[in-house]
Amino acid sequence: MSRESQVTLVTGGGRGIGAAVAARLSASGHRVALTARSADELETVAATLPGESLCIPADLTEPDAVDRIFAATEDAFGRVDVLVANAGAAMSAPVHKTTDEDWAWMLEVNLSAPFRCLRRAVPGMKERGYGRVVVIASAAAKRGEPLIAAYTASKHGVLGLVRSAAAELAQTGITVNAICPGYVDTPMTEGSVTNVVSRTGRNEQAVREFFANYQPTGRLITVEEVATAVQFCLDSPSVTGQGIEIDGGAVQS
């Protein structure tokens, strides 16, 4: 299937890796849907592409929004050919001091929501024997760190659900990757420099320099680093049930 016949449903589209990721597929081609919980934020983001876009404004944990936004991309374009999963949210504590509701939060944003679209995009995808998923990640599916034992869990979850969707569909035409991605320069990554700082009370500049350095490059991931990455998925029809990191080094498989 040519580039610009294919129709790509980018979650957590409004910002950041997924702002980044829908600028490149538009660019070679794709019809872009975008979802985020800001309308604001979608609007802003399909400006900027040159080519046809939709924003569908929704919370990927609500019941029906997974229905919904793919009925919406449906009506619209036809179909979904290409699915990027990208939306995801972060948060720190101890394990003795990570509640319930944390642990509860981490799964359905991070791994439950990928989940249900993944689920929702198989069938169609099926039927026309392509498809293409990519589930954003994280390089803390392929390690533990301290601090983020719910995040962590979230991530190592759902590289085991795209691993295990990648084995069931391998012969369908469907490829399902991750990219696993260290810390990468967006506004989530700066939500976390924040919460440190507030948290510690340590410098600013400080922290920035830490999450760098998590990097064995000493840099932050761009977002562009990661966009090529789901290119490249896209484009590999033999690469499939993989966790390709991008990450500097930090995490040599």
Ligand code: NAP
Contents of the next structure:
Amino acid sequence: MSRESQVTLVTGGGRGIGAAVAARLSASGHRVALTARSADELETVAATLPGESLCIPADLTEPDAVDRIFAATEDAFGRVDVLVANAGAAMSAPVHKTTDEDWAWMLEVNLSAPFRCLRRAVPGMKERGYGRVVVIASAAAKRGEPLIAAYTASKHGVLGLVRSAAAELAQTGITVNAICPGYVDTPMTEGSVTNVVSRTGRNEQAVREFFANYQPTGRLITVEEVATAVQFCLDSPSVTGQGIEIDGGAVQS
Ligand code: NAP
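Please show me the structure of the same protein in the form predicted in complex with this ligand, now that we have looked at it in the form predicted alone.
Whole complex next, starting from this chain.
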């Protein structure tokens, strides 16, 4: 399939990593459908894309959202060749203070929503003998860190989904991979800085340095670096079932 004709669905396309992936793929000729809850953020991103795009405001945790998003994309562009399951959220709490609501939210948005998207994407991809699924997981898919047990469990879970789906689909022309970034310079990380400052009273600069130094390279990952890794997965038919670390060497596996 020529890259120019591909139709890509990016969840969480309104800001951060999703917006950068949309920009990168639109510049390579993809028609891009963007979804997230904030319609205004989607419109802002879509207005900057060089190619055709579609905005589908939706909350991925609502029961009929995934079907509605895929139906809208298929109505506009005919199919979904590439799924970038990027939408996600983070929260922090000691494990004994993690509530049932926290736990359910993390699993719903970071694990069940990517699962439902993948489940909906696969039949059409199989029929056409071609598909690319890239899930934006996290370094927390491979390594436990303090105070993020629910997030870590959801990201370990989604890497398991990726590995199993890749094994199952290996002979279909569909690849399934995860990108596992360290701390990326996005609004999510900005929110984490704000949370730590307000919870601990620590100096903001020191907290920023803490997040930068999670990466042995001593700096945050850029959204463009993550988008480059997504492009690599799209271009690499023999790369499947992988959790690719983009984390300055934090996790060596
Ligand atoms: P971000 O800046 O907070 O963007 C998250 C995107 O997901 C937004 O477009 C948000 O839009 C959307 N989203 C969140 N909840 C949603 C829901 N219920 N339904 C639909 N869309 C929803 O985050 P980011 O840093 O770009 O992170 C993107 C992905 O990378 C996430 O899966 C995250 O876990 C992962 N990741 C991030 C980092 C990091 O350091 N930033 C590191 C490793 C992995 P709305 O709020 O408008 O819905």
